[in-house]
Each structure stands twice: as structure tokens, then as C-alpha cells.
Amino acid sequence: MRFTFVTLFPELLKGYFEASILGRAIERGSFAVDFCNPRAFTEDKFNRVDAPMVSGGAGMLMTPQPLYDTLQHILDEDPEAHIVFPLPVGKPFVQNDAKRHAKQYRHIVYVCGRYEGIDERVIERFADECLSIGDYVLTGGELAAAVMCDATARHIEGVLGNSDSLHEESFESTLLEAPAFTKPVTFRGSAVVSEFLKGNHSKISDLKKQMALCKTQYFRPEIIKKAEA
């Protein structure tokens, strides 16, 4: 699999997916990643990306051309591929989208807005799914982008080294995570819960929903009222 960044700052992306679990699997080429600058597509002399509104207001808004035609270049050479534009608009993402993006697409590209956004034809024109991870305001798009991009690859097989992970996660039951503990067993005075000391898989596995209950219940209580409407 396949994921490309539209933005004008690749350096703000490129260590993240260099280090840790992600690079690891990058380099066993279990998916790649690759960036694309609309400053490379520009046909203002001054290299400019960005321009004031119409309308008037404050903040500069990026220009229609570059991002046309860097996300043309990319359909010329993959007609295939996903466009989404992480924006405040959009639907709210969440794992199931991680896991529908990972299943259904080979290659996805993130369109990172900057400034006060962009030129809306380019959004009528190139989005497949306009997604938000938040009813919050970014000074870009990048970091919304690599969150869509980290949920995801998660998902693609070779990824992770124990793959059965993925289904002890949170929202993977329409719950949150059970609380998770490791050794000392005795630290500072609080002790590990004595059920999972005593190897019964079974009280664990019942005590561990009991308790992914109780802190959804606790932390989200709104996932339960939504998952019994």
C-alpha cells in the first residue's frame, strides 16, 4: 500500500514515518510513503502557493493551480488513487474508517491545507472523502493527515509485529481498552490487579470486559448510549 502527502512541508512528516514501528515496516516494505510539493507545480514566477481571498477577510488563502495540478500529476500516474483532504467539514474519522481505508484502497493521498485553507474548486474537484479528526482548528493539515495515515497502516498485514493486537484495542468492541498493567506487580504502594496473576484466561478475558465496561462507562459514556441506540 501506498501513501502520499500533498504539502508544502514534507520535513514536518518525514521523521515520524522513520522511526519506531512505522519505519521498520517501511523499510520491510510492508507500505510506502512518499511526498509531493504543490511549490514544484506553481507557475507564479515568485514560486508563490498562496493568495488573499476574494471575499476579503484575513489569512491568505492556497491558490487553486499548484494543488490542481500536483493532484492531476498524481491521478495521470494512478488514476486508482484515494484523495482525501483532511478539513474541519469533514466526516468525523474513526477506526472504521482506518480499517475500511486499509482493506479497500492501495494507495491513499492526504491533501494537507495551509494558511486559511484551500481554494474550494480544488476540494470540488479532487475530493473522494473529506475527513476531521476533531472539532478543532490546525495551523495545517499534515498532522491531521499522519494520524489518518498511522491509524491506517495498522491495519495492513506485516505491519505490526502481533497482529492479534489489533483486536484487543480500544473501539474495536465499541469499547474502550481494558486497563493493562505490567511488572513491578507492587509499585509505589499500588498493585497489579490479583485476578491477572493467577492465570485463569478465562476470569481474566470476563474481568478485563467488566473493566473495559466500567471505564467506558466511566471516561465515554457516550459510545454505550450509542451503541444501545
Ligand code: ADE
Contents of the next structure:
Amino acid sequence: MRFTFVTLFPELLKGYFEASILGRAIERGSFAVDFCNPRAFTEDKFNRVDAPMVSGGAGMLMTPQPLYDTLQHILDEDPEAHIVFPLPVGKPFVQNDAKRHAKQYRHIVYVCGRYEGIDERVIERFADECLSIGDYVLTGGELAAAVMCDATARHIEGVLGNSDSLHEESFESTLLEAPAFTKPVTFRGSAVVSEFLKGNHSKISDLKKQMALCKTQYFRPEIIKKAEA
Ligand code: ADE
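The form predicted together with the ligand is what I want next, because the block you gave corresponds to the form predicted alone; please supply it.
Complete assembly follows, chain above in first position.
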């Protein structure tokens, strides 16, 4: 699988995909990441990629031509590329979207806006999906795109060392994940749940379910209400 980030600031993202689990998965060839800078496509003689809004109002928008030509170039090379616009006005991106993306698409392109946003005509022409990572506004789409890519890449075969972790984690059932502990058994006066040390797996599993329920009830009661509806 391949992810392309259309961004004016590729350096914001490169390091993220060089380290740790994702960096190693890329080295192994489990998936690939590349970057395409719309500034390389601008026809403006001063290399500009932004302009004031024609309606007036504060801030600058990304102009259509550089983005339009960038995306057309990507589609000419791969007509099946799936184009995602991370936008605060998009549909909420959830775990199921991450799974669906990993399963259905070979190539996902994230179009990262900067300044006050993107000329709407580019979105209308190219967007397969507009997705938001939450109800707040970031200074650009790069972080949102990285979040979606990370959540998606975890579902690609061979990316996680132990794929069991995919099945036990939060959002895979209706409950959030139970609290987890490692060594030492007592740390600065605080002990782990003693039942976890006794090796009775069915008891541990029951206890984890109860704890997951309490945690979900406390942090995200709406998840339980939705499951009961
Ligand atoms: N771009 C800026 N803010 C965003 C958000 N919350 N989600 C997705 N893309 C964004």
C-alpha cells in the first residue's frame, strides 16, 4: 500500500515516518510513503500558492491551480488513487475508516491544506472523501493526515509485530481497553492489580472486562449508551 502526502511542508512529516514501528515497516516494504509539493507545480511567476479570499475576510487561501495540477498529475500516474481531504468540516474519522482504508485502497492521497484553507473548486473536483480528526481547527492538514495514515497503516498486514494487539484494543469492541501494567509489580508505592499476577486466565479476562466497562462508563459513557440503543 502507498500513501502520498500533498503538502507545502513535507519536512513536517518525514521524520514521523522514519522512526519506530512505521519506520521499520516502511524499511521492510510493508507500505510506502511519498510527498508531493504543490509549489513545484505553481505557474505563478513569484512561486505563490496562496491568495486572499475573493469574498474578503481574514487570511489567505491555497489557490486552485497548483493543487489542481498536482492532483491531476497524481491521477494521471495512478487513476485509482483515493483522494482524501483532511478538513475540520469533514466527516469524523473513526477506527472503522482506518480499517476500511487499509482494506479497500492501494493508494491513498492526503491533500493537506494550509493558511485559511483550500479553494472549494479543488475539493469539489478531486475529493473522494473529506474527513475530520476532531472538533478543533489545526494550522494545517498535515497532522490530521499523519493521524489518519498512522491509524490506517496499523491495519496493513505485517506492520505490527503482533497482530493480536489489533483485536484487543479500544474501539474494536464497544468498550475501551482495560488498564494495563508492566514490571515492577510495585512502583513508588503503587501495586498492580494482584489478580493479574495469579495466572488464572479466565479470571483475568473477566476482571479486564469489568475494568474496561468501568473505564468506558467513566470516560465515554456515550459509547455504552449507543451500544445499548
Ligand atoms: N485541518 C485543520 N483542522 C483539521 C481537523 N480537525 N481535522 C482534519 N483536518 C484538519
